[in-house]
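Here we start with a single chain on its own, the form predicted on its own, put down as structure tokens.
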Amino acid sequence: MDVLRDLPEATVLREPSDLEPFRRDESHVQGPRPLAVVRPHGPAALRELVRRAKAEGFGLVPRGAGTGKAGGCVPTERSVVVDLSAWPGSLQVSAQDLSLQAPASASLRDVKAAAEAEGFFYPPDPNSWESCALGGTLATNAGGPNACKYGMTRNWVLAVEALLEDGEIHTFGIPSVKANAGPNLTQLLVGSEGIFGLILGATLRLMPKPREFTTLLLPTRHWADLLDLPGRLCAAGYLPSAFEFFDPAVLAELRAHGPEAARRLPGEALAILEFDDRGCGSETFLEGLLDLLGPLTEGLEMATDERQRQDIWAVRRLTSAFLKERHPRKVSEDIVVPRSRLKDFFQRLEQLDIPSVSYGHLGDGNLHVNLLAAGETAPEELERQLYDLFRLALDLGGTLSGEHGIGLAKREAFLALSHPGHIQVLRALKRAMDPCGIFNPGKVL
């Protein structure tokens, strides 16, 4: 029996060839073929989907552009993928409220462009920002280089529209930075990976667009010299808008096999340091910064115009795709350690003898540790390596995911290594908000 027959306000995909691409995202996880893929066009479709999911016992797995890296939108057994790429809505900027309304289907690229067209700035910028959907960034609480200064997606969400287990669409929050009438349910939904309900749209906070940038390419002869710099900068009152790094192993890969621009990258290790404060290009600012950098200024390159700035960032943006193309079965983790423990982390990582390369967001301690040989590693050995990596991050006061989320990829490690009280509270919330267990089953919990 077709449990989705005559579903109103929706397009339903059923052919195996149409369903096949929905079995995976950009992680290493692959799920079973879903029962169907539903593209809802209105609330009637969602209301009926919830009713039938409860009656027939299938799950509802939300999906945007499929760019996630933790298997969050990968189907599990007996589930229907709810593809929100066609969910209706338009982008609306309110200059007076410094806010922007957008549907989950909007691309993050379009959201950022709409803000910029009005002279405003929406900071979240995950590496997939040109192709990912807004809904996915809300569900996973996406980050990116700008999180170093501006924080994660949740810092910029004022309100959300969400489908809950009653089949209705509810709005949580208001278009204002002050809303203190009880616990903040908006923030409960942001980053929940669709396990409490499906986010359909949001009102986002904006800020005036930065008008000035200082962008530095910072090579170093000694890799360890970079590791104290994030903490020293912050302690001295310098908060970069981004602080990215490439360790020696990543640089070796880029120089040997990357595009021409990457093959010319200098240093044993390398950082990209950017500031967007007003006056960050002034002589006073730069003198103080260069004095703090000290010997690290040897070989420093500074972008003198927007083209040079974009050229510097282009190499950083291509790194993830380059490694994926070179090592298609690699596993990429996104652990976090406090800035003050970065040197300890890399010293202990070397002692663990986990074959890996690292790059990412040094300024906030969010490190992309890539196990390039994961596809050729015995499963039990790979599991040991991953658990050792996660335990190291936790031992140093960090966590096992900074921006990708838990999804399916890190679910078992999350359950095994998290504090039992934390899991107990999350499961109680899940039972209260989704008593039939229809929303993104098998993820996180």
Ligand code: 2HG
Contents of the next structure:
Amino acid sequence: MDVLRDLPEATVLREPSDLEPFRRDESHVQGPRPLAVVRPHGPAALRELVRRAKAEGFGLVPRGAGTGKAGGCVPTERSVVVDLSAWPGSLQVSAQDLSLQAPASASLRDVKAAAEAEGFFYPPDPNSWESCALGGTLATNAGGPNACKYGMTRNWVLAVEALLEDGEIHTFGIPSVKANAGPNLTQLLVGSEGIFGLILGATLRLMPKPREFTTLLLPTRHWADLLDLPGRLCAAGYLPSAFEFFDPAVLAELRAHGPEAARRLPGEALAILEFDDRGCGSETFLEGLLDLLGPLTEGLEMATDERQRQDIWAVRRLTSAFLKERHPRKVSEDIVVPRSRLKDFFQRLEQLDIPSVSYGHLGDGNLHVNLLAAGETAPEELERQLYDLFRLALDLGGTLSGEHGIGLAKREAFLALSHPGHIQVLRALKRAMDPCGIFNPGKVL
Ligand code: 2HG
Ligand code: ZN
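Next up, the form predicted in complex with the named molecule, please; the one we just looked at was the form predicted on its own.
Now the complete complex, all chains and molecules, led by this one.
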């Protein structure tokens, strides 16, 4: 029986070859073929989808552009993928409210460009910012390099529109940073990975566009010298807008096999450091900064124009895809440790038997530890390595995901390693908001 027959206001894909690409996202996990893929164009489709999902017992798996890193939009058994790429709506900037309204289907690239066209800045910048959908960034609470100073997507969401289990679209929040009438349901939905409802649009917070940048390439001969720098900078009142790093192994691989621009990268390990405060190009600011960097200034390069700045960032931006191309079966993690524990983390990682290389967001302690040989490692051994890694992050006061979320990829580890009280509260919320279990079943919890 076709559970999606005559679905109003929707395009439905049913051909196996059309469904095949929807089994995956950008993580290492893959799901079964979905029952169908639905592209809703209006509320009637969603109302009917919820009704039929409850009646027929199938799940609704939200999907944006499929660039997620944790399998959050990967189907589980008996589910329909709700592809929000055709969800209607336009981008509207309110200069007076410093806000931007956008549908989940908007690309993050267009959102950032719309803000910029009016002289504003929308900071969230996950690596996939040029191809991901806004809806995916809201569902996963996406991060990126700028989170070091500006925080995650959730810090920039004022209101959301979401489909809930009654089949209706509800709006939570208002276009103001001040909204305190009861607990914040907007923030409950952001980052909930579609398990409480489906986010269809949002009102985002904007800020004036930074106009000055100081961008540094910071090579070092001794990798460990970089590790206390994020903490030292912050303690001294220097908060970078981004502080990225490549460990010696990633840097060597980029240099040996990367594109032309990567072959010239200096150092044994390397950091990219950016400031965007007003006055960050001034002599006083730079003097203070160089003082703090001390011996690390040896070999330092500074971008002197926007093109050089973009060249520096281009290499960082391609790293994930580059490593994936060279090691297609690798597993990439995104654990976090407080920046004050970075040195301890890498010291203790060395003592564990986890063959890995690392790069990522050193400034906020969000590390992409990559197990390049995961595809050739026995499953129990891989699981042992991952659990040891997660336990280490937790022991140091961190967590097992900083920006990619739990999805399918980290569900078991999340359930096994989280405090039971935490899981109990989440399950109670799930039961209350989705009593029939139709929203993204088998994810997170
Ligand atoms: C990045 O920072 C992304 O480049 C992707 O979060 C990281 O591929 C990865 O693991
Ligand atoms: Zn990242």
